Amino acid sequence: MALGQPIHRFEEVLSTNAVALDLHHRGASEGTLVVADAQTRGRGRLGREWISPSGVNLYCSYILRAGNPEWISWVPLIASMAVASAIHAETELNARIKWPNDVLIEGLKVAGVLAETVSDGGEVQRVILGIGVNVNMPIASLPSSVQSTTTSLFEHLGESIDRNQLLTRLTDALDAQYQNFWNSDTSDIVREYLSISDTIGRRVIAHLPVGGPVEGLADGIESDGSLRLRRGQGDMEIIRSADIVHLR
């Protein structure tokens, strides 16, 4: 099934993921796309707020099949690959990925991904995939606390771009990744991910949900998308969830 159909458009929502979840409970099909001009309670990874002003950025969510655990773990990563591909196709900007799924331009965050599973009786039924891209937003309009780590396409191009056209490119790129996952070996996806990774080969600090920060060399990723971190004595640690900080 091709992604992006049917499409539901809104002027303002709490979050596109919340709307997509509601549509799922109402029987919406795989591939359904939700797009909004503004979010009043946009969310990012690790419970963070996703600042979502009206009429300038791209906020969207897709309803995806559940599939197997390997697929679920890869959803955020292939989504970030699709975002990077769409940005490059539309603007020729060199977008790269900070593990697992932050999209960067020149080291600054331009897009993020939030994948949430929907379960019934312990069985995962769907994945709600939310994507936010800073498109035409002046960074000066953001709180000063995030201006040094955030960017938008406008900041690099000096001009606005068509958000609907970017959405079309994103949906096409995501659909290609979606079909590729189900029809090929994940080793191909790993190679593509590594080719645009801004994390692999760098020293990083991984702030783990439990156990505090861990420093080491980002050595690669596993077949399920987990990060391999080589520590001081050569010990390898597998990181499945963390907030990553790149070290210079």
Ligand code: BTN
The other form holds:
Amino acid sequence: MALGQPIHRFEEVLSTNAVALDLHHRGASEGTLVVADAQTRGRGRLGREWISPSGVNLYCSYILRAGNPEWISWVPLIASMAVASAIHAETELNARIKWPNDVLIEGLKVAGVLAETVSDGGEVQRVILGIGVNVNMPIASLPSSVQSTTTSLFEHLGESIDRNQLLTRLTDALDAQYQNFWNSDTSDIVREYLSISDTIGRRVIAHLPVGGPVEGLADGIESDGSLRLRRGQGDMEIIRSADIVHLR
Ligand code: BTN
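What's the form predicted in complex with ligand BTN like, now that we've got the form predicted on its own?
What follows is the whole complex; the chain from before opens it.
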């Protein structure tokens, strides 16, 4: 199976994840890649919008195998590692990861990952892996509410880069992570993830989907990719999904 083949390119779609899902229902194979120049309903994590202006950024989705539950929980983390490595290979910028899968440059978000499972009769059939990278977008073009937390490669390089070349790097890096996952121990993946994590070792606030925010020290990653948070009295909390704010 070659990741990134075939490629379906579009000028504008609602969401590349939605197109990939539709292609899956029409029989598209594992590895299929959907790329668009613009999205009118780009989707982010936790039900948010992903701002997707035309002709400046990368919006793409891969149809991946469902594998096993361990693989499914690692897909978004592995994808963020691949994004960070593709960015570094193409620009030499140092990208790091805010748990679970936000890619940051100098603390500002440059890319996001949205992995959605497709199930039939309770069994997961495929993972649709959506990736958005802010490439040549000037941050001043964004709503002021997100300008202070968002960046693009252009903002750091002072020049535009070739989005297709970045996509090739990304597909290669994902392919390498894909092979690596099936051929190595999870502890190796955890180690690699920790080496580019911007979260582990910091004090953070975790905004959980249910219940109030919890504060603590981000202590490590479990074998399924969950975050270990050390609370005030040394109590450990295992967090599977949250929006993390880095404190210092
Ligand atoms: C996040 O909130 O950080 C995840 C953002 C994921 C955005 C990408 S862009 C391509 C794909 N299609 C979507 O609608 N979302 C993902």
